[in-house]
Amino acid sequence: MDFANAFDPTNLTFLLQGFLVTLKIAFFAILLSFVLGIVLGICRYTKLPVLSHLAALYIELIRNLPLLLVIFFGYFGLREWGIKLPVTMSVIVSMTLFTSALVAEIVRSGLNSVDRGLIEASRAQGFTYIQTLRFLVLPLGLKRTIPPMVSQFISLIKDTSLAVVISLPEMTHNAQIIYNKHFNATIPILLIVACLYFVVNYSLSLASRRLEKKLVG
């Protein structure tokens, strides 16, 4: 194993450049899918005739497709329609659309977990449906979604590596270039990549646990 080439400053810099792209993609995809997923989840939970059915159609369609297919469609498919997004923007859009459908189901499950007795008591106190949703169901329901939501975002971070198939210069893509040039450095390079993924995902997991304890406490 060639650790010298793996830890060469030029190679490490190139790898870290890819790591920053990975973080950038993950940050924007997490932020956008969180917002969109909450909106979709609420729409489906409220069971409003039009919004609920449209949200359900979107969620069921997207979450039953493989992410790789969505990435292909977001990059190659849109070009067939004359929409040429930069590769980075294409991946952010694709991952946002895919993850928001999964987040929406997590949100809907969290809202459905709120005890019906509490909701009925709130309505008996004179709260409107919207007030009950805003002040009771959403705070309690969203609090319960923290563990599965974080697990989904950790999966998103790992799934950014799928964008290597459309040559996004993220960490896995850059690692592949390095070990193609220095074949004996393959294992050391992959170990570095694994460590970087682990540090980010484990840190996110720890932060979510602390947040959950703080909210519960």
Given for the second form:
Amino acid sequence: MDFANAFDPTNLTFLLQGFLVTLKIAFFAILLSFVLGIVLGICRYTKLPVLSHLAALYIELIRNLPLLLVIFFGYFGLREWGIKLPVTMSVIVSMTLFTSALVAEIVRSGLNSVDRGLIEASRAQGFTYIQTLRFLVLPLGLKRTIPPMVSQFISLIKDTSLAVVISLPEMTHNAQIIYNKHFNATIPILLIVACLYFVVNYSLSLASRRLEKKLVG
Amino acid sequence: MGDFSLLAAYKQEFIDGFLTTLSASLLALVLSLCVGTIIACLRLSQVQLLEWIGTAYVEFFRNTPLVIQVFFFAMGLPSLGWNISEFTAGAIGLSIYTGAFIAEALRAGIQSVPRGQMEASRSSGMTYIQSMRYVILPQAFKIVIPPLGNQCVNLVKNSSVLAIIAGGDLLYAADTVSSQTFQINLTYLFVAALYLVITLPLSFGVNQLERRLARQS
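Having seen the form predicted alone, please provide the structure of the form predicted in complex with the partner chain.
Next comes the full complex, this chain leading.
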């Protein structure tokens, strides 16, 4: 195994450049899918006839498809329809489309977990449906969604590596370029890359566990 | 949208891809159940070192991308002169990755049965194995089935990672056919439907089971 080339400063810098792209993509996709996911989740939770059915259809279809297919669609598929997004944008769009469906499911089950008795009590006190949602269901329900939400975002960070198929210059793609040149360095480079992903994701999961403990008490 | 009859010429590609996706998922399911059970036993072991190995396995493989793990087998091993087929590399990568999630589901299920039950059955004269077999596992089983079902759905979706290493799965077929016919969205739509044929009944079954088990308890 070729450790010299794997730890060569130019190669390491190249990997880190990819790492920054990974983090940038993940950051925007997390932000967007968080917002869209909460909106979709609330649509699904309220029993408004058309809106909740449309949300349900979207959620069920998207979360039963492979993300890689969505990534292909977001790049080649949209191109066929004349929407030519740059590769970075297209990955952010695909990841947001996919993750928001999963976030919506998490939000819905969080909101459903709020005790019925509390909702009835608040309606009996004269709160409107919207007020009950705003002051009772959302604050209580969303608190419970933090741990599953964080693990969904960890999945998102890992899954940015799927974008190698459309040559997004993120970490996995840059690693591929390096070991295609230095074949014997393949395993050391994959190990370095794995460690970098691990550091980010493991810190996130530790932070989420600590936050959960603080909130649950 | 184009004409579906164009796709008819590629019937064999789709059938082969569909079967490859199914067989990779089934093989990985069996293997990851084995891996998951072993790792869960390690995590629940009283021996500190074994518990630590189990925890390290789960944390490492859950927090690094599946793509990197599959690349390790598909590119890493060949760089050491050890050639394995794309299909095998993909199936092993999937099993190792999913095994970590299954181990966590199993551990959480077994630990959710109160400790007192084990102590009670041990003091009624049952051996450790007997208490596991007749008291703990039947109760843990109910809790574990829904998350295991979800892992099964994820496994089918994640098997699309084979497309990245030219493993000949359904998504790989989609990529090949779409680049030959230039009917990109049509092909994706068709392949999406084929994925849904597998994943929707699975998800639906898991939901029903979850609801029935929730009603029983």
